[in-house]
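Next up is one chain by itself, shown in C-alpha cells, the form predicted alone.
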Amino acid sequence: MTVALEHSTGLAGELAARVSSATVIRRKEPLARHTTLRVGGPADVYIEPANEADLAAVLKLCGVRGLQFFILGRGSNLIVRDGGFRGVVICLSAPEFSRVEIEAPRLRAGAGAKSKELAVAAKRAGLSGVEFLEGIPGSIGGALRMNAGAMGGETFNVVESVRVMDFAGNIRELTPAEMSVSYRSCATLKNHVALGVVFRCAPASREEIEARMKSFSEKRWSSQPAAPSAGCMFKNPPAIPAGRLIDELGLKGAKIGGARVSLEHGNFLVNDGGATAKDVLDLIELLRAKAKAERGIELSPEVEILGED
C-alpha cells in the first residue's frame, strides 16, 4: 500500500467517525467524473455531506488537521490538474443542499441546485429575472461564487441574500451589500461556504418567461459548442471581448493533444477525446502569449485551476 493511499485511508475513516451515515465518502475519486470538461486526476477524499452538521463537521476537522479542501459544484469553470488533488473536495449535491423553493416573489434554493432547474422552476410559477440562468451548466452555489452571468444577466443582481458557512461551521445570512463582488469573482465565498440563496424575482406571464429562454437557449446553441468544456475560458479584456480577439487571431480550431479552441466561440476549449489537463493548460498558455504578444493584451482565466501536475 502506498503513503498516498494510506493517507486517503486514513482520512477517510477520521472523516466518517464524525458525520452521519448518510453521507458519502469515497477515496481516491476520479474528478474528471465531476467536471464538465471531463478533465482531472484524483481527490485523496471526495465527500458529499448529508447536511449542514455533517458539512460543518468535516470543515472543522479540515481546519484542524490543517488540510486543504475545496468545494465542488457541478463542475463547470474548473479545470482539475491531472495529479489531482491532495485533500478533501466537499460537493453540496446531497438534497438537503439541492432544494427549490418558491416564496413569491422570491425563490429559495439550496447551493446545490442546478442552474437550469431554478430558471426552470421560476419560469413555471411566473417569476421573471433569472432566465439566464437557465445556460449556465453548474450549480447555484458555483454562480455565486464566480457571481456567473450570461445573455446581459448577472448572479447577484437578482441576489437578495445568501446563507453562509465560514471555516468554523458559524452559519449566517449576508446580503449583496455585506458581500465582496465583483465581475466573476465572489471573494466572500473564498473564506465560507454558500448554503443557499433567495433571489428577488418579478411576475411576469409563463410565456413571455417561456420565449426569453427560448431566444437565449438558440443563442446559446448558434454560438456555442456542444463538445465538452469549461465554459467560458477567459474573462473579457476592457478592449474587446476574449472570444473576438481569440478569432482575429486566427487561433479558432487551435489545438493540442485532445484540447481544441471552438470552432464556433473563440472563448471556449473543448475536450475532443482524450484530452489531458496538461493539454488544456498548455493551450490556455499558447492563447494568453499570442495575446499578449501580438495585441499587448493580459486574458486572465475566468476558470478555476485545482490541483497538482
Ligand code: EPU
Given for the second form:
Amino acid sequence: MTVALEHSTGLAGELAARVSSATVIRRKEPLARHTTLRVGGPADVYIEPANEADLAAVLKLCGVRGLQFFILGRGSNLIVRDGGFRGVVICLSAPEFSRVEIEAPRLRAGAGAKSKELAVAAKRAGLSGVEFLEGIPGSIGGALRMNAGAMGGETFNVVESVRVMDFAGNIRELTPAEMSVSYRSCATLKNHVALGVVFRCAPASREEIEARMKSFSEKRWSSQPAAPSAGCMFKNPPAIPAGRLIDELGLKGAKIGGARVSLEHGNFLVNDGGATAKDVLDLIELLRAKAKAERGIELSPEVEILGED
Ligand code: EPU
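Can I have the other form now, the form predicted in complex with this ligand, not the form predicted alone?
Every chain and every other molecule in the complex is listed next, the one we just looked at coming first.
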C-alpha cells in the first residue's frame, strides 16, 4: 500500500514536469466517482491532459516506464474492481477535447464531448443521423471505442473519419475502412487513442429529428432503468437478446450485496446503493453460469472490466 502510494507520488511529480500547468493530475483518485455504476477503487494517478501535446507526453512517459494506462471516457461502460488501477488513468474531458463544431452536413466532435450534447447540437443544426446518441450516457471517444449503438443506429455507421494518436504520440486521420470495427467494439482503438471524429449527417427538419429523438427517449425510459448502471452488461448473443434470456431465466431482481438485476430490463445490473465491484462481478458470474447451465448460452460482457481486486 505504502509502496504504491510512494510510487504514485513520484510518478505524479514526473508527469507534472512534462505537461503544461493546465493539465489536471491527481493521486489516488477514487474511480467510483468516474463510473456511472459508482463502484471502483482508486487509480494511482488520474490525469486530464489539457491538450494533445500533453497527452502525447503522458503516453510517451507511460511507454518509457512500462506503466499501465487506461483511457477513461465518462465511465458508462466500465466496471473498475475494488482494489483500483495500478497505473495512470487518462481522461480527455478538458475543453480542448470536448468541442462540437457544425460544418453541415458534417459534425466535428472531440473525444471528450458528451454523446448527448452532440445529438442536441445536431438537432439544432438540422442534421440527422446521430439521434441514437441522445440516450447514450458516454463520451464520443467511448462511443467510438465501443462502437456504441442504440435504436438501430451504430456509431461507425455515420463516421467519416477519426483522428487518432498512437501510443508514441503520433497523430493520424483514419477512415472507417482503415479501422477494425465490429459489433460493440473498435479494435483499432485498443492501441490508439481517439482524439476526435467527423460524422457525416443528412440534412433534415428539426421537427423530424426532434420527433425521432423523443420516440427513442420514450422507448428508453419505458424499458431501461434510471438507477446507476453500466448500461447493457452483456453483448446480445446471436440466439436471443441477453435481456430476454435473463428475463426468461427468472433472474430479474436477483441480488448480491448492493448489486441487483434490474426489474425494468434483464441486461442491466444496477447499484442499489453501496454496491461493491465484487457484488457486481459476482452477479455477472451468477448470470453467466445460469445461462450456460440452463440454456447452453455463453454470455460475454459488453462492459470493460479494469483493475485489481
Ligand atoms: N426483453 C425482455 N425482457 C427484458 C429485456 C428485454 O423480454 O427484461 C426483450 C424485449 O422485449 C425485446 C428484446 O428483449 O423483444 C430486446 O430488448 P431491447 O429492445 O430492450 O433491446 P436490447 O437488445 O436488450 C439493445 C442494446 C441497447 C440499446 C437498446 C435499444 C445491446 C447489448 N443492447 O438492447 O444498448 O439501448 O438495444 O436500442 O446491443 C448498451 O449497449 O449498453 C445498451 C443499453
